[in-house]
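Here you get one chain, nothing else, as structure tokens; it is the form predicted on its own.
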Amino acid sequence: MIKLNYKNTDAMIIGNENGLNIAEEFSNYKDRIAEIIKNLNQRKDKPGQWLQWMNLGYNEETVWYVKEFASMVKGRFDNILVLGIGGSALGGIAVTEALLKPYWNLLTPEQRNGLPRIFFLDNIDPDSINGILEILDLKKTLVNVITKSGDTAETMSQYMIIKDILEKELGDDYRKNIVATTDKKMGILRQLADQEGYKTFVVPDDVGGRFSIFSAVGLVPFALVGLDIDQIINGVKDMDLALKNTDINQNIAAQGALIQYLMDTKLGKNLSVMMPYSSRLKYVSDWYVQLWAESLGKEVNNNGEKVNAGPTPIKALGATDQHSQIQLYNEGPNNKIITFIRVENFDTTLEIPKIFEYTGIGYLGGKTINDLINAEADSTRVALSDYSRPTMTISLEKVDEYNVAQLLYMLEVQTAIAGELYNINTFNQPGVEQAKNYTYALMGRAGFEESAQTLQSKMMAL
């Protein structure tokens, strides 16, 4: 299992201006968070909970379709493209970066075992679409096209493109170069998709996009390009039995919860950094960002009071930011909580050549850069501590599909667990949708003229 050190969150260590007695909060909030776990346990499989996805791991037969439908498409595609935005791309992104071989689109076919690059076009762009368009064959190219509500501008105008090329290269064929993951029943994109007969994989009811990786919108790409899906849905399993654990003390995903909400509400440290120490974690970061992000930043908590609740979430990479943002973190403001993901046991091993002994980076030579960046991680953590700035250490034994599903989920949970301690709606965007109700009425969407006229007139004043 993943382990969560905590230590350098503690007063005894970073001082009482800055850290928190941990043995004493634990105690102190062990009846709130066991009731919080217990809850969350007991409403996931009651409609309009928003928490199906906490039985994501359990859906075989999903997997099953799944695992089905990409061995009927292998040998056929060189290419996967990914249309979706936010939920339905950062998930899959983060994932295909972190398991897949490093430059995966860049080796060859053999390098690849015959499997397809696969590529995410999760922005609107116009010079990346284009830029996209012109290296990809797109006869030979599988377009998964994903967005539950089937109608999200950003995906369907991407789709809207891309299937007229398809039609007008393959004819009536152009239908088996797409594949769609929608809702069960509604929308635009079910629709179109039945009444086109194209094969189709559904977002489940009451699982949000940000929480929807464990469903068919990770799992059909996984598939596609080869990933062990099994593998990922034993460690969302393994991972959720774990945190039905109503013990603080036992329940990585609760300790992480609380300490970073005291933080925030406790100690003013309402910035919450994500640094994962490999470049294959990376993308972690960026799913993370809209993880927490628009989880827990709420104007109004459940009793209608304003609140502004939210800790800001912050992506960083070592040791790459090391050289630009630990010096902030530092000596800047003490606002802020930083975790670390820190790789035990890397796939490969990269030594340091024994030359230049002669030389001030002599001392290099014979190391391996596996362990040069673990001594990174471990330099950073203590002198962040040095400067009584608190870190948390997530520690992956390797990174493989197992052990990133554990991550995910568990920081999922972590986030289900912090809405209910800012007591806020966890599940819900409301002010995502007024930008998508704002962009609609000035793209001329039917029964949005009355919001097309309102915000003319605030445009023009400002």
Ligand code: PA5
Given for the second form:
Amino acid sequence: MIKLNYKNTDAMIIGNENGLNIAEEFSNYKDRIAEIIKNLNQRKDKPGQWLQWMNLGYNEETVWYVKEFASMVKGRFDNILVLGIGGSALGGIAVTEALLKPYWNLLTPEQRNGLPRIFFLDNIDPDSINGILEILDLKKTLVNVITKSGDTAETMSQYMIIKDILEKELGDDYRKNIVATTDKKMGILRQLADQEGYKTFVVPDDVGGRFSIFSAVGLVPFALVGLDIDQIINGVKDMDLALKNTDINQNIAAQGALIQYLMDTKLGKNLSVMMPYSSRLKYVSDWYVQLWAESLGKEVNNNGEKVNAGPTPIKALGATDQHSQIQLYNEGPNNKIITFIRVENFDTTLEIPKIFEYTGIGYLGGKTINDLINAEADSTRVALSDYSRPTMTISLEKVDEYNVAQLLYMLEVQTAIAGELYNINTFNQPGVEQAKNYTYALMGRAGFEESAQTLQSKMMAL
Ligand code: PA5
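If the one shown is the form predicted on its own, what is the structure of the form predicted in complex with 5-phosphoarabinonic acid?
The next block holds the full complex; its first chain is the one shown before.
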């Protein structure tokens, strides 16, 4: 199981001004945390609670259908192209970047064991869309269009462009190159997929985009590129069982949530940095940033009071950002809590040759790059604590399906517990909807005429 070390948030290590009396806080919040965990587990099956993501580790039926589909299309496509944005893309990017061989798309088909390359279009930059169209032979590409709502302008506009080209190139057969992942009944994509006869997968009810990674949203692309989705689901299930423990001393998601909540609300440390020491985990930080920001950044609390809650998440990468952000983290405002992710065993052990022994870099010879990256993680952690900066470290035995799934699921539960501590609605996103509606208005969508007028006058005034 993955581990959390929170010692460097303790006042005994970093002083009273910047640290917490962890033993005392755990004891103060023992009952509250137990109640939150019990309550989340009791509410998870109730419709409208948006907690169905807590059941995704037990969704054997979906796993079966996804594997069946992956084996049916095996060998037919050179590329997978995922269309999606936000929660419909960030988990897929994080997991494939973590688990596929590095530089996967640059490997030869033999090096990929005949498995397809994978691309994610999660933006609407015309140049990058055009760029991908120039690279891919769409006839040999399986397009997985993912949108829960089924009408997100970014995703649907990409889909329209690609469907049009596919149909021109393949005639009626183009349908075989599209698989849609969307709501089971609602939304325009569902309507079109049924009408056009695409293969579809469902984003289950009460699973929000940013909590959807272990539904078909993630599992379909993962299985298509040969990841072991049974091991992914095992990781989720085992972590879910561990996190059902209501004792804060035994529950790492509760520990992480409470420490971050108190750092923000008691000590004013409202910036939350996620810093893996692993390039393969770089995009886990992007995924975390969305999860933390959209879930906890809320104007009103559950009592309707204006609170403007929410710590600001920041992504960083070790060791790269030691040469970019660490100066600020050590000496700038003491307003952050940094979470490191440490990998105990990398797949590769890379020795540094014993050359240039007569120079100042001779000491590196005979060591490994593995020693170096973890030495840097340790030294940064210690240096930060010398400057009285709070840090936590999540340790993974290795970067594989089982451990990465545990990590992501643990961060989801941590977010849900933090949301309860902040007493906000973790699962809505009114601030995102507002901008989406303005976009519909600006682009002339029917039903948004009034918003379009308001928007035009606001734009003139600004
Ligand atoms: O987490 C969320 O709910 C959002 O980030 C959505 O995933 C994002 O807005 C895309 O929405 P949809 O999947 O409906 O296209």
